[in-house]
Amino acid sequence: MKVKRFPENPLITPNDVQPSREDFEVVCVFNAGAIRYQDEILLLLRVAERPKTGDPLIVPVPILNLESSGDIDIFELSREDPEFDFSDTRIVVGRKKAYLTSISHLRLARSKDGRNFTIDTEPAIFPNCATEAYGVEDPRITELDGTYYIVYKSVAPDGITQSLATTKDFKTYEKHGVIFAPENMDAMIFPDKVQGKYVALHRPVPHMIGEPNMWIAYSPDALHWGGHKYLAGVMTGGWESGRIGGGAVPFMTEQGWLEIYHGATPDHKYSLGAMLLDADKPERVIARSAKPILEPEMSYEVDGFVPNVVFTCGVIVDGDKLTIYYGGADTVIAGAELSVAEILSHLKS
């Protein structure tokens, strides 16, 4: 598989993004939804930021203040407190509750050429309700009849859900709340209806029976989802033996819907593959990758906040050219070009 990584990579780093407040620092910018809008390519970035601290024994935890309008409170936890586990830099685990050490919002980046981006100084979508108390993450953008549907991960003490917002101009946004209950990840809406219904991919996370596999669902209005069907699951051994989940919004080819998805090993190495779905019955998988189409190899993919990760939430299709925008090591934004025809030719029934 021929992969042309952009020589400009990484395209966007934490140093390129202004924090939302002076006492915060941006630690990661990654997992961006992508869309072509008017004469620009827009990336809706996940921006993870954390409170600054000068005390190595204190871990500040940012949490949305539910009594105010989008304010974030900072709680200070002591590393010497035996009730908390600080071994993972991303999360603090207590006996009754877990806390994130950063909080994410969504921020727009704009480009004429798809490689050089200007980042807005203000957030586009910011956490402001109970289901978003720990942040909003990993957006996917779908255009349908002039409306842009943004499905994103909403994180709170009660669990991880998938929520929906819409916009027509990327200036004002309307939030519609949770569309997939916890724990659910990697949801996105198809860019066309199938047999008169909206279609979505999502990834429920079972904790008793089953594995983290991909499912499909249907809706009359993009808000109320049913007709849930198992779509595809993890494979024994290899690059997708730990979990799989949707990546970018699927797009139509001459052979059917092409979905660029992610797979991970049990030791959390994330790579990208492709899956071909039937045009009229997208719950039917026609073929999928036997090997990754993109896997962590470069330094910005191997080393970072979470090592050995390539993870996409958005692609841009221009004829046979597929541009994948992806998060490298959960730290930066990078880009790569692949051939749609070559991807299709490498899929296995």
Given for the second form:
Number of protein chains: 2
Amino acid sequence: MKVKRFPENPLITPNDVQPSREDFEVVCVFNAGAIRYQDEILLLLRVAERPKTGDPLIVPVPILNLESSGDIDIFELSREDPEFDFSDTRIVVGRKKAYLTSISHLRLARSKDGRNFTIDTEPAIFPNCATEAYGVEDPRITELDGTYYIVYKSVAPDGITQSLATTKDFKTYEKHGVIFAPENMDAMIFPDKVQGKYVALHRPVPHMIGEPNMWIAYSPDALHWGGHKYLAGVMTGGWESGRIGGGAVPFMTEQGWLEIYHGATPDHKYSLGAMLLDADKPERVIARSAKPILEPEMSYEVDGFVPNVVFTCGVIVDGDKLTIYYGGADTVIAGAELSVAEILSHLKS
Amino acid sequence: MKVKRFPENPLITPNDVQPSREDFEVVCVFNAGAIRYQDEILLLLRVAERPKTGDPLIVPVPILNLESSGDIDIFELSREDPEFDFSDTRIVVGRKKAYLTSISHLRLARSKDGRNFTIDTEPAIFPNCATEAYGVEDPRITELDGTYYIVYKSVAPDGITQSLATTKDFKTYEKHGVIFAPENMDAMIFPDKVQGKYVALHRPVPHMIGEPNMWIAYSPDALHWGGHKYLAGVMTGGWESGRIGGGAVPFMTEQGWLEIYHGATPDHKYSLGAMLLDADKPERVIARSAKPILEPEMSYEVDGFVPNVVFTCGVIVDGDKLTIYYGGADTVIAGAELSVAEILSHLKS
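How about the form predicted in complex with another copy of the chain, since we already have the form predicted on its own?
What follows is the whole complex; the chain from before opens it.
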């Protein structure tokens, strides 16, 4: 597979992003939704911030204050507290409760050429309700009949859910609440209705029975979802044996819907693959990648907040040219060009 | 709290139920939906069956054959296989996959007096699709505008989901597929729309963040659900500190919706409590039980397939008289009468 990574990579790093408040630092800018809007490419960045601290024995955890709209409280946990497991840099796991070490919001970046981006100084979508108390993450943007549907991960002590916001102008956003109940990640809406219904991919994370697999669902209005079906699952032994989940919003090709998704090994190496879904019955998987189409290889993919991760939330399609925007090592934004025809030719039924 | 257990208890035991095939035995009959239909009380029983076996070293696991409608294949696992954990009588947990030791279907029982039941010889709802490969369980029945909505747990290797079936006559049933994605239990639809929408309780089981708590959701058509909100959670230290979940279909009282739900301790003692929800905004919890209204005490509640369990999927309301039908020790069906007024008077804001 010919992968033309942008020579400008990484396109956006934490240093390029102004924190939302002075006592915070931006630790990661990654997993961006991507869409063409007017004469620009928009990326809706996930910006993860954490409170600055000088004390290595203190782990500050930022949590939305639900009494005071938009304020974030900072709780300080001691690294020496045996109640907590600090081994994962992203999450602190206690006996009764888990905390995140950063809180994410969504921020717009704009570009004429798709490579040089100007980043807004203000957030576009900020956590502001109980289901978002730990932040908003990993947006996917779909245009359908002039409305832009943004599905994003909403994280809270009560669970990880998928929420919906809409906009028509990328200036004002309307939040519509939770569309997929806990625990759910990696949801996105198709850019066309199929058989009169909105279609979405999502990735439930079961507790007792089942694995982190991809599911499909249908809706009359994009707000209420049903007809949930298992779509595709982890594969034994390879690059996608740990978990899989939807990546970019699927797009239509001559052979059906093409979905760029992620797979991870049990030791958390994240790569990207492709999956072809039936045009009229997208719950039917026609073919998928035997090997990844993009794997962590470059330093900005291998080293970072979470090593060995390439993870996409959005692509831009221009004829045969597919630009994949992706997070590298959960730290930066990068881009790569691939050929749609070449991806299709490498799929395996 | 005055609890009048029926002197006839247990009302239905596995010996009363004819197995669906000769080489199966009924091990449990429990967790029944309850509804008044014409001049009868109907219970929709969960009937759990397992293959008969003479060999104590073999654990047979029954799984629906998806190629041949309605057939159940039997796989034999060896108790000596170190790949599997056999410590729970209900579930065999392997490194990559979990199996159930029984497979459940739903069966009608009919009664004029609510105490003496005649049990159908044929199943009402039988597993017949991929999401039901491990069985159908724990039905809740709601009547709304002449249609009976049956929400039930559908279990499969891909996950535990909540599915919907409808009937108008309890002779033919239409299945509508999965309404709540994995992992989800204890869902039920309210017997009236609120603000023009169907309302349901459900109980997601998160993997990484959150606990097994009760959530509420809304729908325009009972098939597609959204607006998911956290409703009520486990309480530290007491009878409902391990998990909680909806029980019977809620019913309207002068003070709001009354929901009889279950709570369990971390060591799996299941009791019943009550929760009062706002009539016009049922996502608002007005009050709930400080102590259980029904706890496992009798031998048929304490001893059985799973000890120390009282678990309800349905009640019948007749003025102030509330009849709770419940599973005892995951093995038998029992009944108890309580006063609605007395339950309400014991609730704590």
